[in-house]
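Consider the single chain below, provided in C-alpha cells and representing the form predicted alone.
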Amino acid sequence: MKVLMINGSPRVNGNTSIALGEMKKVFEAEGVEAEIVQVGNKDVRGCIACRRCAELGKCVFDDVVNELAPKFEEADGLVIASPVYYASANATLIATLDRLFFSTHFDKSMKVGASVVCARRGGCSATFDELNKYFTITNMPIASSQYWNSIHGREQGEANEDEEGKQTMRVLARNMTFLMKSIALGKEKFGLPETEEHAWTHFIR
C-alpha cells in the first residue's frame, strides 16, 4: 500500500514536518510505503480554468502538480498538511490542490484522505475543514483520529512538545492504515459502489 503525503509548509523540517514524521513512522511500521513531498516552498501558480488538462491529460503549467499527479493516482491514501495562515491553509498548497484535483481525471473513489494542520494557537478547525473539502467532493473517505488532526507550535521544533498532537498523528496513521486495508479487502469481495452519471445542475440555465 502507498500513501502520498503533501507538506504545504514553506519551512523545511518545520512543525508541520514533525506531524507528518509521526505519521510516516507508523505507516512504515505497518508496511505502508509513505512519501512526503514538500510543496510550500515551490513556485506554484493558481488554476486559471483554461481546461487544457482535458486535452493534454495534465495541467498546462508543468511544475510540481504534474509530478504529484502519477503519485496520487498510484496511492491508496493522501495526506495533506498545512500551517495555518489567517485561519486558512498556505496559499501555495491551495493552488497545488486546486490544480491537482482539477487536472487529474482518474477515479479517486475510495482513496483515503486525511488532512493535518499546524498552528501557534487558533485557526486549526477552519483550516482542517477547508482541506477536507477536497476529499468530500471526490468520493474519498476521510480518516479520523482521537481529536481533530492538529498540532501546535510556532518556532521550529516546538511541535515536538505537543505530546497530544503527536499522539493524534500516530492514531490517525493507524486508523488510516486500517481503513485503506479494509477498503482493499472490500474492493476484492464487493467491488466499488455503483456509480451514476453526474447530474450537473446550474443555478443559471
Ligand SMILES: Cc1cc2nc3c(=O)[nH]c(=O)nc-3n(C[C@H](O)[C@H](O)[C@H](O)COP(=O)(O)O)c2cc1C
Given for the second form:
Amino acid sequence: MKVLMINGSPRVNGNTSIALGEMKKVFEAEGVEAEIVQVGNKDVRGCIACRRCAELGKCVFDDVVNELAPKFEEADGLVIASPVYYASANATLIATLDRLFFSTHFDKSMKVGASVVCARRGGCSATFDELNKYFTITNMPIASSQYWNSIHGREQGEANEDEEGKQTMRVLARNMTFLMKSIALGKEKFGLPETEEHAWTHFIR
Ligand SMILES: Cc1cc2nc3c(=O)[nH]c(=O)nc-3n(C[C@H](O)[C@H](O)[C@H](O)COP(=O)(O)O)c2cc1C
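After the form predicted alone, can we look at the form predicted in complex with this ligand?
Whole complex next, starting from this chain.
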C-alpha cells in the first residue's frame, strides 16, 4: 500500500514539511509506504490548454508533473499539502495539480485523497476547500481528521509547536490508512462501483 505526498511549499524543511513528516511517521508505523515529493521549489509552468496530453498520454512539458504521474497511478492515496499564500494555495502547486490531473488518464476512482494546509494565521479553510476540489471531480473519496487539516506557523520550524495541528495530521494519516485498507478489501469483495459513460454537456446547449 502506497501514499504519494506532494508538498507545495518552496521551503525545504518548512512548516508544511512538518505536517507531512508527522503523517509519514504514522503511515510507516501502519505499514504504508509514503513518498514525499516537494514541488514548490521547482520551476513548474501552468497548463496552456494545448490538449496535447490527449494524444501523448502525458503533459507536453516534461517536468516534475510527468515524474509524478506514474507515482500517482501506483498510489492508493494522494496527500496534497500547501502553505497558504493570500488565502489560497501556492501557485506552483496549483500549476502542478492542474497539469497532473488534466494530463493523466488512468482511473483515479477510490484512490483516497487528503489535503493539508499550513498558514501563519488565516486562509486555511479556503485553501483546504480549494485543494479538495481535485479529489471531488475524480471519484476520489476524501480522508478527514478531527479538525480541518491545518497546521500553524510562520518562520521555519514554528509548526513544531502547534500540538493540535500535529495531532490533526496524525489522526488524518490513521484515518486515511483505515480508508485505504477498507477500500482495498471492498474492491476485492464488491469490485469498483459501476461506471457510466461521461455525459459532457455545456451550459450553451
Ligand atoms: C507570499 C506569501 C503569502 C502568504 N499569505 C498568507 C496568508 O494568506 N495567510 C497566512 O496566515 N499566512 C500567509 N503566509 C505565511 C505562510 O503561510 C507561512 O509562513 C507558512 O508557515 C509557510 O509554510 P512553509 O514553511 O511550508 O513554506 C504567506 C507567506 C507568503 C510567502
